[in-house]
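For reference, the chain that follows is the form predicted alone, supplied as C-alpha cells.
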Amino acid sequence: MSLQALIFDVDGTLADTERDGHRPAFNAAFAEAGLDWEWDIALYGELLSVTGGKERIRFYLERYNPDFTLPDNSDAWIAALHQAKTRHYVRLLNEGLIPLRPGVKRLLDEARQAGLRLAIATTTTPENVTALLEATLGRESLAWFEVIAAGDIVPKKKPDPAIFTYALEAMQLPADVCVAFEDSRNGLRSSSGAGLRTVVTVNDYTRHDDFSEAAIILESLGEPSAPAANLGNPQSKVIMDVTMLRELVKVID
C-alpha cells in the first residue's frame, strides 16, 4: 500500500489564524454586542485549551467570567454570538490579514500533482473553512479537498478521534495510508486517536505542548529559500514535501 492521503487541521496549521485572526474576531462580536469582554493575547492562549468557539465562550464564562448571567436561550444566544464572530473573522479574511503558513501552498501544489487526495478535519465551521480557502487559494480550491469535515458535523470535537474518523470514513481509507498535519496538542490526540502519522507544525500558542505521539515536529511546512527547524532534531532543516512524507509513514512504491 502507498501514501494515498493527506487530512489537514485549519487554524493555526493552514494559517496562523487564531492569535489575529479568532482572537480579534471574537472582541469585535463582543462589543457589537454591548460586552465588556476583552480576550488579549495571553488570556486567549488559554482558552486555547478548549476546541470549538461555543464551547470556549462558554468555558470563558465558567472559568473567567462566572458573576456574567447568561439569559434564558442561553445555546440560542452563544451561537448567535459564535456567528458574528464568524462575519467578523471573514471580514478579516477578505482584507488579506491573515496569510497560509510557509510551505502550506507548494505542499498542496505538490500533492495535487502527486496525485494524492486531501481532506480537511477542524472543528472551526465550515463558513470559517470556506473563507480561509477562497481568500488564500481562491475559489477553485474548494474543489481540491474531496472531504470538509467541520464544525458539528461529528457529536465530539478534538482531542476526541471523531472528526479524523469522520473524514477517513468518507473517503474510504485507512489510516495507515494517510498522513495529518495539526498544530496542537488536542489536535495531536485527535488525529493520534484516529491512528494516523501526524505531521505537527508549531506556532506560538502550541510550540511547548507535548508533541511525543508526532511523527515529525517543525516549525512550518517549510520553503526552498527558508528550510523549517525540526525540533526533533535541532541541527537539521526541513522542507517537507511528498518524498519526505513517503518516507514518514515507511511507504514501499
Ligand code: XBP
Second form
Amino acid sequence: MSLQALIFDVDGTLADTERDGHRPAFNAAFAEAGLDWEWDIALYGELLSVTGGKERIRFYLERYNPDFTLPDNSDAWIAALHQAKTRHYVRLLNEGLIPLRPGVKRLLDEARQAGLRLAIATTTTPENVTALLEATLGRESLAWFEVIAAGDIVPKKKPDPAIFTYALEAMQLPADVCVAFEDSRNGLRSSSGAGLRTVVTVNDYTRHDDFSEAAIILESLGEPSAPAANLGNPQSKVIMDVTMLRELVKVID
Ligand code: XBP
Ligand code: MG
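Switch over from the form predicted alone to the form predicted together with the ligand, please.
Everything in the complex follows now, all chains and molecules, and the chain you saw is the first one.
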C-alpha cells in the first residue's frame, strides 16, 4: 500500500488558533451579549477537553457557572452566541494575526507536487476553516483540499471518529493509505479510531496529553532551517516531508 492522501486537523495543527483566536473571540461575543464571563488562558485549557464551540459553552455553564439560568430555547440561544463568536473569530483571522505553524505550508506544497490528495477533518465551523486558509495561503488554497469536513457535518464531534470516517468515505479511500495530522488527545482518538496513522504536532495546551496511538510525536512539522524535536526520541530532529510520510505508512504495514 502506498501513501495516497493527507488529512489535516485545523485548530492547533495548521495554526495555533485556540489561545489567541478562539478564546478572545468567545470573550468578545460574551462581552457583546452583556455577559460577564471571561475565559482566561488557564480556564480555556480546561474547557478544551470538550471539542466544538457550542458544546464548550454548554460544558462551561454546567461545570463552571451552574447558577446561570439558560433561557428555555437554550440550543438557539447558544447557537446565536456562538454565531457572534464565529464573526469575531473570522475578523481576528482576517487581521492576519494567526500564522500557520512551522512546516505546514512547506509540507502542503510538497504533497501537492508529489500528487498526494489533501483533506481536512475538524470540529471547527466551516467559515473558520475558509477564513484561516484564505488569510494564510490565499483564496486559491481552498481548492487544494478535495474534502473540507468541518463542524456539524457529523452528529458526533471528536473524539468520535465520525469526522475522519466522513473524509475517508468522501475520498473513497481506505485509512491505511492515508496519514492524519493532529495536535490533541481528542483529535488523536478520533483519527486513530478511524484507523488512521497519525502524526502529532504538540502545542502548549496539548504537550502533556497521552499520544500513545501516534505514529510520531513532534514539536512541529519542522523547517529545513529549524528541524523539529521528536518527542519520542530526544536525540533526533525531524523535517516531516513526503519521503518520511511514505516511510511511516510502509513501516507499519
Ligand atoms: C477544535 C475545537 C473547536 C474550536 C472552536 O478541535 O475544539 O471547537 O475550539 O471551533 P479539533 P467552533 O482541533 O480537535 O478539531 O467554535 O467553530 O466550534
Ligand atoms: Mg486540533
